[in-house]
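Quick heads-up: it's one chain on its own, the form predicted on its own, in structure tokens.
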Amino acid sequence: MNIVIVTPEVTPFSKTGGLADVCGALGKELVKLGHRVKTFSPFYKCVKDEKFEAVDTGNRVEIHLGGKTFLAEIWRSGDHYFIGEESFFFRDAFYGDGEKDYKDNALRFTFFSKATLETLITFGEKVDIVHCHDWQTGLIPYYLKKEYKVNKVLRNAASVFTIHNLAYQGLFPRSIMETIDLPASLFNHHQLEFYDELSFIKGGLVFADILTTVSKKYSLEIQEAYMGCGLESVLQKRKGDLFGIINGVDYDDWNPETDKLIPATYSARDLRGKRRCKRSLKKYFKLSGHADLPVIGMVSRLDSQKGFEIIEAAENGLMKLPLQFVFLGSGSKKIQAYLEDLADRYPDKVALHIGYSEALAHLIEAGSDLYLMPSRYEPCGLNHFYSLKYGTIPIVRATGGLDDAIINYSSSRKSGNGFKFRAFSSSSLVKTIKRAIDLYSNDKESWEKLQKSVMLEDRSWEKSIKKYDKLYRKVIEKHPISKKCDQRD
């Protein structure tokens, strides 16, 4: 199949979170199955880094929006293509400045979406699947179904839309429709209107041929009011076209046996390198105290979704426990201020790095004993999978993909692969962390056995990519215009 992946970010070129990792790995795995894959993302400032060897193809595509003409530059690195327009994408951040989104995000990502489709037309090779990711690409299924339905290159293309996080919806004032040339008739409850605003993500949910999300549990949760973010009725109507496929791990990047970003490699057969990584982690963050104190790591966007509310509420209980915390992330200024204050008040217990560093993220996974994900909700997540591979035992709240993947450890049966709690509360968090550090401190034999067993779990893309392959074939078979167009050709 000729498959096109369209995403606002993709590793190794651009990343704010797990979406980038998923899209980067998805393309690689599809190629392994023999498919032809092109990935499209914006040409951000960071992509111009010499190490990526992105080259200007010299191709230019004109995009007309709101009575204005914009020129899209087409850059390339291998099978990755980048849509460039300096005023749109050469900014310090991808989506917003500090606490606020960029005011022209609707225009920026409409331009990106249309330029991607127009670029595919210039290539001239018929497309089988266009796989869109998150709200930034939500208009593409509409364009394919309505505006490009008779185009020779795109008319047979079936659309797949993946929801990575339903809470981020791409909402804009109704007035922006004129700026991005959307017909006013689309602004209705059944199509793009959402509580008197224009919703990009709703475009994907309504017009895509198939919908996916990143775990089975999350696909069910978002059909209910408590997690549906106001779109649960839309998803209920499309439940027959909605599939939950859990993310996999790219072990080329995340494997302690081969990881070049950590000070010592190690395996389930020999954990000595992990102890060296822990020493390096503590040294980097200047954490003093006994070497055997359990270290709990957390690499996260600083956002209320990630459970920082109950961490703050649990502060008194947590700071009395024999443990140390290491945090890496950026986001909410309020959460950042709290963590900075916590680290100032407990310098021997709490360490913090604001920002993102791929090398430091790897060091935290390798050097920590436990990994914390107390999320309010979590569509899938990836760090608990990384943690399993690195022998860093996850502590998670039972929601979304975390609930799917982590089996609560039973001391009596000596079974499970992490520690899990259900109530979104500080008391449940403290109780679960106490259980984890009790096993770590008082039963070293069982702890090491647990580490070694979770490191041997296979969380690769092998199963998930076969499900995507099957889904692609299914959507091509059911695509309503494919047979008609084949006859016309």
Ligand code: GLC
The other form holds:
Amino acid sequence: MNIVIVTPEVTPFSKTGGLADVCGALGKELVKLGHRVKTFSPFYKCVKDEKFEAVDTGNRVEIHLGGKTFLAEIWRSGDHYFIGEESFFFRDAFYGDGEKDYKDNALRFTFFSKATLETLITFGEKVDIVHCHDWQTGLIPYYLKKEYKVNKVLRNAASVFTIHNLAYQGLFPRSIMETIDLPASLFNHHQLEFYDELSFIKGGLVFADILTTVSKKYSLEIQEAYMGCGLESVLQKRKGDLFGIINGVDYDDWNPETDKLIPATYSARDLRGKRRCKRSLKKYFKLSGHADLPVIGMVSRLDSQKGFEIIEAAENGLMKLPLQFVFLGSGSKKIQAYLEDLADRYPDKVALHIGYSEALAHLIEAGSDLYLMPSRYEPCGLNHFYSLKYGTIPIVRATGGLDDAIINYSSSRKSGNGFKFRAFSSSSLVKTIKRAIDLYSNDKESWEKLQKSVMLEDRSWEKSIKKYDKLYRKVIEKHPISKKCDQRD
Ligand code: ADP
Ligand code: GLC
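Form predicted on its own done, so how does the form predicted in complex with the named molecule look?
First the chain shown before, then all remaining chains and molecules of the complex.
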């Protein structure tokens, strides 16, 4: 199949979260299955880094929007194509300045979406699947169904839209429709209108041939009011086309046996390297105290999604326990201020690095004993998978992909692969952390057994990629336009 992945971020070129890891791995895995894959993302400043060897293809496409003409430069590195327009994408961040989104995001990502489709047309090679990710690409399924439905290159293309996070919807004032040339007739609640605003994500949810999301549990949760972010009825209507496929891990990047970013490698057969990683972690973060004190790590966007609220509410209980925390993250200034204050008040217990660091993320995964994800909601999550591989036992709240993947440890049966709690509350959090450190401190033998068994779990892409492959075939078969056009050809 000729598959096109369209995403606002992709590893190794651009990343703010798991979406980038997933799109990077998806492309690689589909190629392994024998498909031809092109991945499109914006040409951000960071992509220009020499190490990526991106070259200007010399191709240019003109995009007309709201009476203005914009020129897209097409850059390339291997199977990756980048849509360039300096005034749109050469900024300090991808989406906004941390507190506020960029004002012209609707225009930026409409431009990106249109330029991607126009570039495919200039290539002239028929496309089978256009796989779009998150709201930034939400208009593409609409364009394919309406504006490009008779285009020779694109008319066969079935669209797949993956929801990585339903809370981010791309909502804009109605007036923006003129600036991006969307017909006013689309502004109704069956199509792109959402409580009197224009919704990009609805473009994907309404017009894509198939919808997917990143875990089975989240695919069910988002059909309910408590997690549907106001879109639950749209999703219920499409439940026959909505599939939950759990993310995998790219073990080329996340494997303690080969990881170049950690001070010592290790495996389930020999955990000595992990102990060295813990020493380096504590040294880096200037955490003194006995080597045997459990260290709990967390690498995360600082966002209310990730459950910092219950950490704050649990502070008194947590700070009494014999443990240490290491946090790495960036995002909300309010959460940052809280964590900085916590680290100031408990310098022997809490260490913190504000910022984004691939190397520290690996060191924390390898050097911690436990890994905390108390998320309010979590479509899939990736760090609990990395943690399993690194023998770092996850403590998670039972939501989305965390609930699907983690089985609560039972000390009587000595089974499970982590510690899990259901209520989003400080008391559940404290209780669960107590259970975890109790096993860690008082039953070394069971602890090591647990570590070794979780390290052997296979969370690679192998199974999930086959599910995408099957879905692509199914949607191509069903695609009504492609059948009609093929008969005409
Ligand atoms: P989300 O996409 O909601 O942020 P995921 O768990 O799917 O959550 O993925 C987060 C990814 O981003 C992981 O690969 C994690 O290691 C990485 N990450 C998050 N914050 C940082 C940071 N400050 N530094 C380095 N990596 C980070
Ligand atoms: C989103 C979700 C996260 C998921 C990631 C990749 O950012 O918040 O749970 O793992 O996308 O699918």
